[in-house]
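There is one chain below, alone, in structure tokens, taken in the form predicted alone.
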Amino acid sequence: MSLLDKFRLDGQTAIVTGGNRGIGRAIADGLADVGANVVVANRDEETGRDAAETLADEHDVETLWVETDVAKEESVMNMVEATVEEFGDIDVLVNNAGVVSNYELQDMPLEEWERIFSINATGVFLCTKYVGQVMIDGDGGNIVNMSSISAILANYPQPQPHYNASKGAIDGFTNQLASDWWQYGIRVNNISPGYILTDMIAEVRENDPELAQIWKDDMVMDEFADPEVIAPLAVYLASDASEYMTGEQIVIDGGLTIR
């Protein structure tokens, strides 16, 4: 096997939650580009089906869209069942779906804390639990969790204690699961992006350029990156190229956290 062959995922099945847009869409594209059949799991049918159909057309792989709310156990169970029914197995899970909001803690309703955690943390738990059962019964697999630099430093000037806490939970979850599930041939790793040019960041850049500049001033590279910069790292972690890695937290942030 050549070095580049280790990055191939031909014939494997990968689920990407939130794979209809932003970072998730870029990762789904990257996985399809190296031969994986991709399941796009998200709530919005129009963008989800469009993403799945485009991936199939552009990369000559098989794809599936499954309506999925990662915060609801029955929905996640249905997503896993549909994937196994279509493809027979699951080799890669990318827990990408997530949400964010701004709230001072003293003003935050309990419902908002629980909403953020239900998607960002409980969603990772549910998807990993039910996909993991398939991997344990099969030949193992690779799980890639989308954390954030917000798990290791304070966001500024936006108040996001609930978001940061939810991403910190993912980091701890990944460490423990990497230890517990190695016996089943399952590797678990994190990607921790910085300010990537998703729709939310693009909106801030357009409507609040002063805030965007505060973020950029903290970065060595002084610019936001497109979601596509995350895809090669996700492919690496999902493939045999990273066969000796598990329980790692990999930061990709334009140098923000080194200052």
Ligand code: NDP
Given for the second form:
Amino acid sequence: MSLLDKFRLDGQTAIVTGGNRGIGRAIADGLADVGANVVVANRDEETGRDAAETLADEHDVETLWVETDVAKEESVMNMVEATVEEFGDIDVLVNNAGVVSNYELQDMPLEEWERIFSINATGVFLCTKYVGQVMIDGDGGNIVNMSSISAILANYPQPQPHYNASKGAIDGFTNQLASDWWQYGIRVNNISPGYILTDMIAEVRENDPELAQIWKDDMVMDEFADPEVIAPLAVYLASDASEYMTGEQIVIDGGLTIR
Ligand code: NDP
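After the form predicted alone, can we look at the form predicted in complex with the named molecule?
Up next: the whole complex, starting with the chain shown before.
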């Protein structure tokens, strides 16, 4: 097997939560590009179906869209059931779906704290629990969680303590689960991106150029990145190319955290 062959996922089944747009869409594209059959799991039907169809057309793989709300247990169970029915097994889970908002803690309603945690943290728990059971019953697999540099530093000047805490939860979860689940042949790793140009960030760049400039000033590379920069790392962590790696948090941020 050549070195590049270790990155291939031919015939494997990968679920990407939030695979319809942004970073998740780019990761779904990367996984399909190396041969994986991809399940796009998100809420919005139009973009979800479109992503699944485009991936199949462009990469000659099988795809499926499953309407999924990662914060709801029954919806996640349905996602797993539909995937197993279609593909028989699950090899890769990318827990990418996530949401952000800005609030000073003293003004934050409990409902907002709970909304962010239900998607960013509980969603990762639910998807990992039910997909993990299929991996445990099968041949193991690889889980990639989407954390953030917000788990390791304070964002400035926007206040987002609930978001940062939810991403910190993912880091702790990844460490512990990597240790618990290696016995089943399951590896668990994190990606921690910096500021990536998705809907979340594009809105700020357009409406608040001063804030965008503050963020850019922190970066060595001095510019936001397109979501596509995350895909090669996700493929690496989802494939045998990273066979000796588990429980890691990989930062990819244009040099922001070193400043
Ligand atoms: P976007 O805002 O572009 O997209 C969010 C994605 O999450 C959509 O696909 C959305 O699907 C999905 N989603 C949200 N809530 C749910 C839910 N309850 N159930 C299922 N899917 C849901 O986000 P990004 O691409 O920017 O971010 C992706 C991940 O990367 C997130 O976890 C985010 O925290 C993380 N991240 C992003 C950074 C950035 O700079 N962009 C930096 C660091 C981390 P739908 O359209 O159906 O709602």
